[in-house]
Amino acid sequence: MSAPITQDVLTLPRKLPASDKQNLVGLTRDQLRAALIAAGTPEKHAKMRVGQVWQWVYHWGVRDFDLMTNLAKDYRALLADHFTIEIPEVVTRQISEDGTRKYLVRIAGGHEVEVVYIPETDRGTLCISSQVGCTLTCTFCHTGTQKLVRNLTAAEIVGQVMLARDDLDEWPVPGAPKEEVRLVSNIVLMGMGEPLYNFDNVRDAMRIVMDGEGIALGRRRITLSTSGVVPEIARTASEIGCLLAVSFHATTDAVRDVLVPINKRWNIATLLDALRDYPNLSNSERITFEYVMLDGVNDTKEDAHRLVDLLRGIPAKVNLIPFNEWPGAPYKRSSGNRIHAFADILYHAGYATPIRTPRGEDIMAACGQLKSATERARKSKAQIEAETARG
């Protein structure tokens, strides 16, 4: 399972108070090595110790240093004196009629984000957040109505994966037969926030998730969704290597400027040029274009034909997303007939065009519906106060 017990000659710094202990979750291997050495681990043993601790935390899901049984007792005590292993707190868990799970998660500072697990017959997809709120103001997205509070740390991003594995009881058990079925088999960075506006933390978190001695999800099991932060798109390929999805949603700049205001900074032509240059782009690693279907806004046959023209030369698939309505939303969902007519045009042009089945709508867990409960409560209170003032 891990290297045999060895004895270290330790240089012991003072024991830290609980508030000063460093969280090991979210540290890269290099950062973990530096932290262990600073706490008293001899340099000659640091690489081995990193491997051991890494495996306990990310492969076995252990949070108690005393359970790391291939480490000597005095070394376990050293770790406990200087470090913690902490993940975000699950405040509430809701389970939809279709089996979708939505977690309201509290992070440092009392802020909250939402995480969604979607079980399917051949996979289990975890939708994770990268920011509290969102810096963008996409008009069809409920999350976009919540202002950005802050970026999530790498620990808070990795912690979302770990808490889902906790809830699904997916951590392996030492000595038990190996189970190949993964409940969390895929990750999509499609929750709250724009991942490419929090690039460094997202990159470090995904490298931890992909590490073969821990959670060990392959890079093609991870999809990052961006609204079009053009300068960071090439870095996504070179520094993370995951699959890319683009929140596209319109075929003219005039419409996309309204739906996805970042388009005013990097318009459709600029975005598509960056995507054509995306490293590793091929028929086996296509870019996914997400296209929410809004009644009378972007769902005409003319829009479909324009989309075909725009995508020419880009290995792509198009996910058509029936609009998931939320209280006060300014749009309506396109009719089934319009969605299917749109899909047929793309399909006959040679593009895979799945129509996404809304999941978790009854618990506001569907695409574009995520918003922290505290923000909903604040908004409701503000509305009540405004109504009282008007009365």
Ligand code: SAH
Given for the second form:
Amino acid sequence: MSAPITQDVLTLPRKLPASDKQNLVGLTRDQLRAALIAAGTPEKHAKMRVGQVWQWVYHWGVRDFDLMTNLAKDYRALLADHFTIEIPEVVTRQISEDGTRKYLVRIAGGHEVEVVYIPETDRGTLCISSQVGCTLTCTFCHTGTQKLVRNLTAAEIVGQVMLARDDLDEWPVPGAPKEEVRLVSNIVLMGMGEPLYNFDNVRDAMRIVMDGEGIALGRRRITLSTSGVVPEIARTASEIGCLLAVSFHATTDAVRDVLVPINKRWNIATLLDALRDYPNLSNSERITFEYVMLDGVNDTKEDAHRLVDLLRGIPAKVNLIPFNEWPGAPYKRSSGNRIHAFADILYHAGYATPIRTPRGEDIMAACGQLKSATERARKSKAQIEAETARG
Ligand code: SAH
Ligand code: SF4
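Can I have the other form now, the form predicted in complex with the named molecule, not the form predicted on its own?
All chains and molecules follow, beginning with the one already shown.
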């Protein structure tokens, strides 16, 4: 944990006060069309204009209407009069010694969310947030101790992808050959918040990210993680089509009720029924069961055997997450031996069971450690402890 960190506070030009212009980022194609028509675009040109603007914003990453060179000057001026192209502001960027990058991002209202970029040899995963804080109160999760909550807009969700591409300098250069390996090749909705409690905005944002004439990430490169909001699970398949991960974390309702309190509303049996019905379920699109390893809480061999029984019949992989500690956390990480013994049982039952290597621990970027810096500063460790003890 004493690894060196680099922190550069980016000094960005101050944004002008918010205008009443409409932000084009985050609008679906239909919404964009309506907005362009309302601003005076003739209906007969609307489809073509949507295509052009879309490509500038999401394929080329352009933020300035003046650079949209295939549009007539007058039309560019009209756009600039009515619209902005705005994404959230990066306040700080920290880079871990393992290359993980954590961005603290400011959104409207002065709220902050965190975005984490995790480079690997064959891929780069961007972990994005769907809410400021989280209304759920999973007892092992740092975000769950944060009081302040609001849903992110579609613009703020897509904007996280765009700001990472800005920082990594990943927008295409006209005339240059296409990069073989993308820097942001995968997206996981595993940052702050419960994505299925902000379904419409998450869906619209992911559809924009998947659109073939823009950022163009395939639906299988996006994984949405939910704590188990059962009524929204089927819609995730039909309206987004991405892969699904579930924060499972326990093998009995008694333990899951404590760790993932939403279990009191939709218990393990109800959740598993919804997962069995997940429309895209197949061996190539297995559901990921996330399982955080908490010392003495959910990490016995009996737990592993019970998990095998529960998963029977569901194309699944299990992702064991060594618990990432945070100041005042009421749990400890299971020992390496325990984690491996648990993994072995699953492996022998035929499950791929990667143990997630914590990334970016030195900058508190690992799963479940995210929480806005202002919140952190405001609350003392003692306060957090008192709150977690109250459950
Ligand atoms: N709200 C969603 C997505 C965000 S959390 C959900 O709960 O699924 C992403 C993953 O990190 C979840 O599986 C979550 O349970 C796990 N997690 C949360 N806190 C953690 C911690 N301190 N250590 C390890 N994993 C944690
Ligand atoms: Fe919210 Fe997920 Fe954390 Fe639970 S684990 S408090 S659902 S962010």
